[in-house]
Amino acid sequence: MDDIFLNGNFIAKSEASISIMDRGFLFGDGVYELIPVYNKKPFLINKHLARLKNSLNMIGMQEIDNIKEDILKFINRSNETNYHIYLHITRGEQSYRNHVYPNDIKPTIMIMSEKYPCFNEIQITAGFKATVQNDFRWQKSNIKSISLLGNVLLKKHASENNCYESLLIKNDLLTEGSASNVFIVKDKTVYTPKLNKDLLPGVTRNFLIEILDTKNISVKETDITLNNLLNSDEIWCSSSTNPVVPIIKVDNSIIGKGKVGEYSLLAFKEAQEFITSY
């Protein structure tokens, strides 16, 4: 859909504008959510909006009234059936540039649709490469902030090195990918980094934990060292755009047998089955 929803009104994307004094433009002062839409239904919308509320609270902003209704209105207006909702909320416009913001500032709210490339089963079964990078982002990565310069640079580095993702290490511990959460498998046990301020509480991450539990596969949330990562039997990344992306090589290290493993394939197939029937 060419129209976006901006501050309560539908408007053509090509005609939409915000003030140069918007704090999102000047400071990257805001948060966002990415919500998949399958068969014209928003996927796990309540969990996405709960995370949005948490992000808003952590930067001192109030919950946005009627945001769920506005998203559903946007979806009903669209002729598309499968895409992603991009929800972007900044602290709003200020008459002068100042790090300190007034308490009564009105937020800028934007909703638009995006289509991201989704990997097919042939690509998934072939597997992908990743690279390890130092996690140099700010220290509150649990906030889904629009200030994504660190993530942008890390994702670009991966792309330029023919990798799907940069896997981030801080103090010898895995945090997440530049745009994904990370799972590993070792000796038939699935692990993922435990939640803290250094990584985003991924909605898809939690969805996979729940869906694997239905198959009697428990996921242990724990510290994962760089050595644990490189010596794992399987690795996969998860995000709202691609729930399961298996990694078979990290830099010069072959992961496991160098091919996509059974747990990665199981997670992919269970996720796809759930989404298809959603």
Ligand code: PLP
The other form holds:
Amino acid sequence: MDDIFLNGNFIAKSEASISIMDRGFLFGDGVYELIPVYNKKPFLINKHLARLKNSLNMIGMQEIDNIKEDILKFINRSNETNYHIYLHITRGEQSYRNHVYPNDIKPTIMIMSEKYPCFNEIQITAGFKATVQNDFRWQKSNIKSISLLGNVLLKKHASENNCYESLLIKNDLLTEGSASNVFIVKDKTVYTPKLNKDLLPGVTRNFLIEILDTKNISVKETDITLNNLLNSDEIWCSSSTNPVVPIIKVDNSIIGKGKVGEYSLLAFKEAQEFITSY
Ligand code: PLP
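Could you give the coordinates for the form predicted in complex with pyridoxal-5'-phosphate (PLP), as opposed to the form predicted alone above?
Below is the whole assembly, all chains and molecules, this chain first.
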């Protein structure tokens, strides 16, 4: 579908425009969500909207009225079956550029559809490479902010080095990937960094913890050091676009046996099964 939703109206993407005085454009002042749509149904929408509410709250913005209804309206109008909803909310337009925002500013709300490439089973079973990078981003990475310059540079660095992801280390601890959360497996136990201000509370992270629990695999949310990461038996990254992406090599370190491990495959298959029957 080429139409986007902008401030209450459906409009052709090619005709949609916003003011150059929008704070999203000038300051990267806003938040976003990316919600997969499977079989014409938004996946885990309430979890995404709960995170959106928290992100808005953390940047001093009000909840957006009727946002769920608008998303459902958007999905109803679309001819597509499987895609991603990109929801972008900025603090709005101001008549002059000023760091200080007025309290009564009207937000800019945009919904569009995107189709991100999802890896197939052959790619997943082959595994991916990653690189370790210093997490130089700001100290509020738990906000799903549209200011993504740090993430953009880190993801580009990974891509230029034929890696799927940059795995980020702050004060010797793993935080997350540049656009994903990270799980590791050591001695048949699955670990993921515990939630704090340095990582996004991934909806997929939570979804995987829950589906693994139904298989009697409890995920330990804890501190993971760089040494733990490099000496793990398995690593995978999680995100809404690709729920489980196994990593078999990190820079020059081979992970485990250098092949995709059983827990990564199990997580991938369980996620796929759940999504297919959604
Ligand atoms: N961490 C970062 C920095 C991300 O950008 C993303 C997804 O875009 C995630 C984690 C995973 O979040 P989710 O599973 O909600 O897509």
